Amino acid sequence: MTRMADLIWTFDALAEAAGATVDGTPGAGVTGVSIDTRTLAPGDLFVALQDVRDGHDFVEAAFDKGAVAALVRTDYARKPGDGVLLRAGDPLAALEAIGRAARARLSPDARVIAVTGSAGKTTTKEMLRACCARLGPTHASEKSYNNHWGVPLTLAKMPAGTRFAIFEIGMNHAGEITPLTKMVAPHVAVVTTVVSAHLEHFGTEEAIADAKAEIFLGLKPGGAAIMDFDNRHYARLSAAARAQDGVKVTPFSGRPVGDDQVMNPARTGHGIVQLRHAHEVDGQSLVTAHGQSYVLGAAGAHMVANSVAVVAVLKAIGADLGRALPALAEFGAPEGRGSRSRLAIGGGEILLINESYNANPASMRAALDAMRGIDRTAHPRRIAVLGEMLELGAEAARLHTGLNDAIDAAGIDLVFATGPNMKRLFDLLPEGKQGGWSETAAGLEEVLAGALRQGDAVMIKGSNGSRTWQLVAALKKRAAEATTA
């Protein structure tokens, strides 16, 4: 039985927010919002969006799985078994309206944070979720729900009693962030970094920086803009932020500096939230930043930098750092973004570092750099499995071959690669480092598995379209079969 305390919307409030007509006899309300019948839970409102597939084709399945209502087009023809229908001219526009209503009903004491950037969005968002949950009721985007339907969906699911709300906002083209950040209306907006990603659509990094800076357009007056002081586009981003009403710019730096450098004139007066020290121990990082020492349950300079951005955000919202930051000790890198596991493969146990969710030149370099911290005693060989980096346009070949120095600096012993541009990089490597190349990720499975030995540290990374996640799944399947054999 649904309790009123479980409801995130009553039907009256939901219909008013959506501007929808109620068709049927409504109950108390809804406990969730879903656009996917595969993950729909009993008590959810199902929103029939038209995207790759038309959600109206799944209304029946939604009710079969326990949806208490469906938000549909005005002209949708009721079918046998349909329950309560909320009818609107455009379900996506209605979902956006629900999202704006959810944002408007938050307490004035609530704090809303929006995160974008070329890399590190989801990791930073998840770190913030963990820290803020120590301070009060917290709501955040699921997975990487950061686009034109993911942001309003996250807003629509936000309980009225939320104290901290964290939203990830992404883009592939200019103009996409603007309506989303205005919908979210954050008190704090974060740009984790700007690097060569989506060059196919933008042409230059400067254009990417301008598109990321759109996030500041939604900031509440007097809000805070958080950005990387060491990024080459800092001045551009800072100027865009300062153009907004009363916005305070708070830079952070994930680059460690010694005591003699802290008062460097170039940094004086910027109020930088500065990394002072980071040391990796057994896959964790011991970090000191902004006068706070904390344990981060993930390794790699990029992970540490993300945590420093989190410190800057917590400082901007006036959070108790002593209460919030201990949550990072329990933080593990999200699946596909540096998560680590030990697998029984190759006649022993290997360390698998799963970076397969996505890739651009900067995140690829960061993942390779993180391999430098792998203990050679426990893991004598460092193996990199590299998939194609997509959407790089005319610069694709150069940006792939340009990873050669990062491979050397990381002390990578063996490289496996997939995709035509990664073939260019693979061909530059000394023969002793060439583990294998295939046009597709699936084509690497057998040669990779056959090459693995006890103690190997294996990092797998590539853009989603390169499907390197298939190799992660294949290795985990082999390990499970070896364990149960």
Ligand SMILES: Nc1ncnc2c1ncn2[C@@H]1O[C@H](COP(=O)(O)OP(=O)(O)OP(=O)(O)O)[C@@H](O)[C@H]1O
The other form holds:
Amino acid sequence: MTRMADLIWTFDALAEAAGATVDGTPGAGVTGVSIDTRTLAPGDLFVALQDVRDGHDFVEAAFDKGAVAALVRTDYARKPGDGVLLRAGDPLAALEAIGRAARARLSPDARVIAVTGSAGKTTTKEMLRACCARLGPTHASEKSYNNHWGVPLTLAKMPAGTRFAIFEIGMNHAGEITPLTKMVAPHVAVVTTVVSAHLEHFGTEEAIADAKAEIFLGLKPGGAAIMDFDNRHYARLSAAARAQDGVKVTPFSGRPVGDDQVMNPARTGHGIVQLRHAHEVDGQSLVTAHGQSYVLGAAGAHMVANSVAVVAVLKAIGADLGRALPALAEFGAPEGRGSRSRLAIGGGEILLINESYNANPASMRAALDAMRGIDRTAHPRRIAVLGEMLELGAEAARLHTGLNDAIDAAGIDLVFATGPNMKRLFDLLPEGKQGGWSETAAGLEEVLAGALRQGDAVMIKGSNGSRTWQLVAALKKRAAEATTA
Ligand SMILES: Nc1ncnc2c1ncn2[C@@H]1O[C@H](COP(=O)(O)OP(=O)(O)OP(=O)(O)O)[C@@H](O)[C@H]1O
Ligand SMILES: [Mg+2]
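What's the form predicted in complex with this ligand like, now that we've got the form predicted alone?
Every component of the complex follows; first up is the chain already shown.
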């Protein structure tokens, strides 16, 4: 039985928010909202969206799995097993309307945070989720649900009693962030970093910076704009934020920037939140920033920088840092974004750093740079397994070969590579560092597994489409077989 407290929408409120007509006899309300029958939970409202596939083909499956209602187009023909139908002209527009109603009903004390950037959105969002959960009821985007349906879905699922809400907002084209940030109406908007991702659709990095800066357009009056002081586009981003009435600019920096910079309010707005010190111990970071010392359960300068952005956000919402920041000790890198595991392989144990979820030039450099902190005594060899960085357009070849210096600086001993642009990089390496190249990720499995030795630290990274995650899965499978054999 559903308790009233679990309801996120009564049927009356839902139908009114959605501007939908109700077909059927509704119960009390819904306990969730879903657009995907594979993850739908009993009690959910199922929203039939037209995306890669037409959600209307899945209404029956939704009711089978326990949906209490489905939001469908007006012309949808009821089927025998269907329950309550909410009918609207355009289900996506109706979902957006539900999202706006969810935002509007939050208490004025609630604090809403929006996060965008070329890399680090999910990581920063998850750090904020962990910290805010120490302070009060917290709601945040699932996974990387950051697009034209992900943002309204996250809003629609937000319980009325939420005190802290954190939204990931992404984009592939100019103009996409504007309607999403206006829906979210954040008190704090963060741009984690701006780099050459999606250059294909933009041409220049400046155009990418402008598209990210759209996030400030949704800020509530008096809200805070947070961005990386060390980014090439800092001046551009902070000017865009200042153009918004009453917006407070609060930069963060993942390095100690020095007091003369801090004393320059024209550049640092409402005071910079900067790193004082960071020290890596066994995959964790001991960090001091903005007068606070905390443990971060993840390693790498980019992870530390994300955590400093989190400090800046928490400061902007007036949070008790001493209560919130200890949550970061338990923060491990999300799966595929720097998560670490030890695998029984190569006649001993290796350290696997799984970065296979995605890659662009900045995140690739960050992941290589993070290898520098790995202890040489425990892990004598540093191995990088690199897949293609996709969607880089005309700059692709240069951005791949350009990683050579990062490989050098990180002290990488051996490189395995897959894909045509990575071949160009691979060919530049000294012979002793060439572990192996293959057209496909799967083609690397044998040579990689054969090369591994006790103690190796292995970092695997590529754009999702380069399928380096297949290698992660293959190594884990081999390790599991080795331990059960
Ligand atoms: N501040 C940062 N600067 C550069 N690289 C970063 C930063 N934070 C995380 N990364 C790298 O980017 C990768 C992706 O991180 P994350 O999933 O947090 O990004 P995202 O912006 O949510 O990506 P997506 O656009 O795919 O949703 C991580 O594996 C990590 O290597
Ligand atoms: Mg993400």
